[in-house]
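Just the one chain here, the form predicted on its own, laid out as structure tokens.
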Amino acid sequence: MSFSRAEAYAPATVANLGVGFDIIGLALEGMGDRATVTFKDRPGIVFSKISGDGGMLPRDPEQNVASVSARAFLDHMGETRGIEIQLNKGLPLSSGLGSSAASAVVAVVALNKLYGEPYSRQELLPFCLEGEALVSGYHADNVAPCLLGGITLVAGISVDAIQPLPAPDDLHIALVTPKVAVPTAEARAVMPSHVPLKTLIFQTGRVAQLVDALHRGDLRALGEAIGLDKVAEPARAHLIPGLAQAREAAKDAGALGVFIGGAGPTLCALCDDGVIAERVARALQAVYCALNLTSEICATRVDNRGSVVLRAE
């Protein structure tokens, strides 16, 4: 069954989780964008609407993630009519919580609706890369998770390179994300070249301890093996204010670990209670105020759908 219009979800995400730089990322319940997408007679991609981005988002269909990976789609399908996108960003850009993926999927998966879904969220994963790639290059560690939902590991961009990763029931996630901007480019840009094989070995092993945690439901080492980033943490520390106090001040709170959100900066505190994550977030926010800085808090959870179709007509 087809359609001539569908509205679809897609949630935010996490990547890195401290110490698993490109290859693990998690989808967070409760924020995401949302995408109408509509056939018109006339070919060629337009955005009659695009809401929530200040202004910021190009409106050239071939500068916009969200119609990059449409196109990618449409071309795959041989497609000669042209779509109509209304985008209702609900996530902050440059903020570390997977913006360009979810406008990149949210797309996507509104335009798979039309023509009934002939591929599964995994096979849109190719199409949605596609958009990822303009603004952060070819990799699914946000992509993933925000199709697939859960937390994944990603070992590739091909879809038998995702493997999704167990989620504690009693994992909960505390945010900060202060108004400072940290565009993906910026932060991809410091990261080092070569690392010595000391700090690789370390590094992987801080890897699978985080896997082996998630497996066996231990936060606690959950939390140890994301605070322990020998790689990316170091070289984008100075480009996240307060990051020291804020790793403090949840800690104190009762934090379990705190991680940089992908490329930030949004910090993330992991926590195992709700009434914690709570009182995290509120800790974190005090901390960005002190700075003079304002920010945006959320205690929050895994979200376990991923991208999902609202509607379809």
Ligand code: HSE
Second form
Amino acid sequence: MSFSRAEAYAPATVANLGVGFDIIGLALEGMGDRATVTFKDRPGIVFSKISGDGGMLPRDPEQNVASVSARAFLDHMGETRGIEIQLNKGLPLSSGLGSSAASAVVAVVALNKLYGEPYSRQELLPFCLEGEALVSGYHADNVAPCLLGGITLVAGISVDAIQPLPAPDDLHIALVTPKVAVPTAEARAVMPSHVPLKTLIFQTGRVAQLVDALHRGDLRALGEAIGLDKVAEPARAHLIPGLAQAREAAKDAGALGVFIGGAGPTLCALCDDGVIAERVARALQAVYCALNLTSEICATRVDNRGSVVLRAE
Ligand code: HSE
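Okay, that's the form predicted on its own, but what's the structure of the form predicted in complex with the ligand?
Below: every chain and molecule of the assembly, starting with the one above.
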């Protein structure tokens, strides 16, 4: 069954998961983007409205992640009609919460619905990647969990490289987003092009521990492994104010592990209880308050649904 208008939702994501640079991501409950896509007789893609972005996102369909992903899908379908997109950004930009991935995913998921959902969420990955690539190159660690929900292993950018990992039921996540923009392109530019063999051995060992801990549902081991990033964190620490103090405060408040969410500046603290996660979030905010920086906090969980269609007509 096909439709002329569909609305979709795509969740926030954090990727990297600390040590798993570009290869593991998770979807977060309670925050995300929405888009309504409508077929038009005229060819081309237009934005009827973009809200929630403070006027920051490009309205030019060739420069916006949502429309570039939608274009890839329309071309694949050999479509001659155009579409109108209404995009409602629930996610802050350049914050490490997968805002560009959510834009890419939400448009394609709504568009897929217009055709009666010929493709599974996993099969939509290549179209979404075209949009994500516009701002930060071809990496699927945000797009995959955004599409599928849960925690995903992303061993490459092809559909068969995506593998869901178990998300422990008692995993809670405290987040703090200090009000400093860290554009992904900038955070990627500071990454080292080579790592010493010793670092490689340490890092791959921690990634293996992380995956093992997820499979065993061992949150303590997960928290220990996740925050021991010796590659991205040292290179990016100068972009994230208060990182060391925040980690200490979160641990004192009961967090099991702290890591930079994506390219930052959001920091994520893993906890094994919702009340502790609330307390950790407040402790993180107090650190930024002392640094005279405003911040947003929340305590949340893994979103196991991923992107969803909200309505179609
Ligand atoms: N894994 C990516 C990075 C996420 O850390 O650069 C940014 O979108």
